[in-house]
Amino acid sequence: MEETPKVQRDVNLARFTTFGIGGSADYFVVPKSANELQQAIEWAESEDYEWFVLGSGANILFGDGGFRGVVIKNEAKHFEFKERLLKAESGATIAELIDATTKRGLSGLEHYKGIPSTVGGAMWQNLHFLSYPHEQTRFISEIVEGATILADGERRHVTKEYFRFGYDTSVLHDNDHIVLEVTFTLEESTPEDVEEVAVENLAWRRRVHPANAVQMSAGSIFRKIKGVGAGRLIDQCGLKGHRIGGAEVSDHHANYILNVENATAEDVRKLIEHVQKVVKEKTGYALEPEISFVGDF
């Protein structure tokens, strides 16, 4: 891929991220298939520069000084049913693909709404939600029946199985393999069943979760700590509320960091440390924070 009017110079990233914050990228590229993500991806390695690919811009803090290297904004939204596959890139959105399977009665992805997230995304963290009536919490890969990805340069078809899905995570935590497509395996129902679900559960998360927690935060900031709950812990160390620049513990969900003043990505790393030395100091609890930190700080 030669570098072309697509190639954009010291594009700001904050607009590109749900918390808002971030410096400018050496290099942005929005590849809009599968194809030119590959493309992409291999041009930023022929020219040997660092790459990153960004999908709904949740779950990620850009540092102040933006990244070295070329930020791809994936795109790639193509998917198409057959009977009860759903087969998508991996940057469509998981919100267009529940308006799309509840208007065919295929239900498994109305357990995400309101989560902001792309296939991609949705495969790196193994996506997950304690879904309606919230007894039980459901991972995306149960629907997941097999993806292509890139690796070394090549293309390859696995299944499930290779993702090696855990809480918030799988194998793409610890590999530079990128998803290029995601066949789903879904069940029949019918449109007004999959909408309850997915109704109940953006009221829920609603009522649970800040108002403003897409526009201006990065989603949880801790990962959870089973049987306690890590907002649980902030909260009962009286840190609702508190702010370090321009960033501040919601009062409504302590486990959100919102940018409410412009904040830098300075302001959140010190929030976060803070709130980490606090909570370790008065209840021995370890917070380990589940938000990916990218670029220069």
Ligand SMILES: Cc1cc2nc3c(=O)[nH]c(=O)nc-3n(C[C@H](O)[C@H](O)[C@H](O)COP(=O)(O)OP(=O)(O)OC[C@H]3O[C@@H](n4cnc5c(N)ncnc54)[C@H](O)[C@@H]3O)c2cc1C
Given for the second form:
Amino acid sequence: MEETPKVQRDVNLARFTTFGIGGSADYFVVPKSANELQQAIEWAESEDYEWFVLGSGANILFGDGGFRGVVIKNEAKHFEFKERLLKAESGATIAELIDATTKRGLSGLEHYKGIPSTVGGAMWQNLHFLSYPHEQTRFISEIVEGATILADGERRHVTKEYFRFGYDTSVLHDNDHIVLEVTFTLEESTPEDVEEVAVENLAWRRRVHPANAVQMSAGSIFRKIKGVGAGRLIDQCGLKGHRIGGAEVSDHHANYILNVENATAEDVRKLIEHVQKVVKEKTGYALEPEISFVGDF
Ligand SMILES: Cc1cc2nc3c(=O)[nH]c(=O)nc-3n(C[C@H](O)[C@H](O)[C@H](O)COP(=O)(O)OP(=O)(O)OC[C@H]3O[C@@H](n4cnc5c(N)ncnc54)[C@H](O)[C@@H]3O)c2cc1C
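We have the form predicted alone; now please give the form predicted in complex with the ligand.
The next block holds the full complex; its first chain is the one shown before.
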């Protein structure tokens, strides 16, 4: 396929991530439908380019050297309801789906209020939150009925089992399959009850998480260590507020690294390594990053 006008060249990636960090992509495409998403991948493959599908950019760190290949910023956002079923393209944001389900009094997505994510990113990582009344962690996998994926150039309909969901993980970590559309099964409720959970969750996030986290972080940096808490370990080691270049361990929540002043990806990488080293030396625990490192560092 010829390069189409829709393909942009040398696009800086920082503004497409919540960290606000990263170099440029050689090529950048913004598909607006599942068909266009599939076409963008087919085009990249026909040109033999590396490709990467980007959602809200809330769980990744792009390198300062950018991305040699095509970044496909997924804006396939169409969704529709059929009674309690919600079928959503993978570029729809969880925020816009919460607005729509709240209005209809359908429960299931309000647990994730305030978390930046597309449907595709949520499936990749099995989006989760200790939702109101904060007694039980809810996972997006609980409401997944099935999906349409793109696997080795073919569209396939798969059930929830295909995804092999775990804590912070799914089968998508191990292959290059792409989610085109997901069907969620929701529970009948009322707009008021759904809204209440969403409002409580947002209030809790505002108390517990650093202000502006959505504009300057990638959420929790390290994976959960069962029964211990990565943030607690970092705090115990006196690392809150520790800074390298423009990157700083949050004073508010030690498992967040913030881009406080034009941080580079290198600053963040160095700070992550420093935290890992100190925590290992002082406590014996090995912290593992939860975010993905993408492109050239
Ligand atoms: C302030 C803040 C708070 C957060 N709080 C939480 C929280 O409470 N709980 C939680 O679970 N997470 C949390 N996160 C992390 C993040 O929001 C989630 O991981 C989210 O699901 C990422 O979605 P995304 O669309 O931004 O994915 P991106 O970061 O854009 O991409 C992440 C990965 O998903 C892949 N991907 C994206 N779309 C598709 C697709 N269509 N098909 C296949 N793979 C795809 C990408 O290639 C990439 O590998 C938080 C992040 C921030 C910044």
